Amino acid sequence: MRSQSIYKVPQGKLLKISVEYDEKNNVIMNIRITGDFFAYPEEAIELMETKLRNVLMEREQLLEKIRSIITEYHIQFIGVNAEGLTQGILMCKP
């Protein structure tokens, strides 16, 4: 199933997320993250999109995975955080 959400992160920026996920297994097959936030290094968003494939569409698993990616690859976000990304992704589920 393909779905998308637009989410205004509290005290942050606009986040637009498009997710293609397997309803049966509840996992992300493909994801696109855009918005008016900033990420460093430049390839951080592409990396995040790749690493989120096959992750369960459940709050705790998503949040843990996003936090570990941020830590492991020293990603810096301006205008969005791990909690905001998690919420935006979960809003894609009907």
Second form
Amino acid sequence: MRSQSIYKVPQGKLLKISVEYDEKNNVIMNIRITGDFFAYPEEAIELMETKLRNVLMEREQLLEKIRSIITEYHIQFIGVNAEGLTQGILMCKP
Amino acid sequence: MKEQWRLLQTGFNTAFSNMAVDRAILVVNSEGKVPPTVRFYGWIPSAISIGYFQSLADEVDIRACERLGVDYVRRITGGGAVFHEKELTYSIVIPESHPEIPKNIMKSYGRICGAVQKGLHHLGIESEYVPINDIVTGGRKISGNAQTRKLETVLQHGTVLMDVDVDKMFSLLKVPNEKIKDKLITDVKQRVTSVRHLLGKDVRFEEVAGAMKIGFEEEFHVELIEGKLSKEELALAKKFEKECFSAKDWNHRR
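One more: the block was the form predicted alone; return the form predicted together with the partner chain.
Zooming out: every chain and molecule, the one shown earlier first.
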């Protein structure tokens, strides 16, 4: 199933996420994170999209995975954060 | 003696060339071959630039752009879609290690926006920096800014709105919800302003550039010496223009 969300991060930017996910297993197959936020380095967003494949569409798992990617690759987000990304992804679920 | 930085006045160019030149300066500066550089420029034809992370198809009405002869380009910096028409655009390229540039990204936005604010002051406009990346006057936006850091070098570019046509802007940008488009346009009209609106007269590009030059000199305690792009920068800019900024692969990549 393919789904999109638009989420204004509190005190942050507008996040537009599109997710292709396996409904039966509740996992992300493909994800595209777009919006008017900032990330350093910028290329980290593609990495984030790749690393989120096969992750369960549940708050705890998403938050933990996103936080670990941010730490491991020294990503600095401005206008969005791990909570915002998680919320945007979960909003893709009906 | 004050430190001397380079000032580039590259005039009006296409979106593809403009973005290519900023990136070329960043690369050549990172190799220590050119000094910290402040550049002022404009856009012909008018153009939309989108942030690195934005989806072109989601943000830009490509057909409308083609109909109205407006170019579109993806920036290497994050942030939002901007309609570049009657404005001065600045860019600054400087090593991350320069003592005048805070290591903290948000603080460095504030510092560079400080230069723009001082420039506005010289035009008779008082303003404030509103994080993350706006400069506002009387609660209305007059400047948007975006920064990237690559190769241990800072590139920040931003706009100073000289005049603004919100209706034209929205004929080129897509909105998430067409039903509330009219309300959105009304809201944006109340949230943006321009040098022309604030001063009640047309101000020439050169006058705004002159004020911004003083603003950057004051903020960073330097002297800006007018210079030219080096041969290497020009060659690199040509390459980036062709291979990146005017390429479909790049502009449609998200």
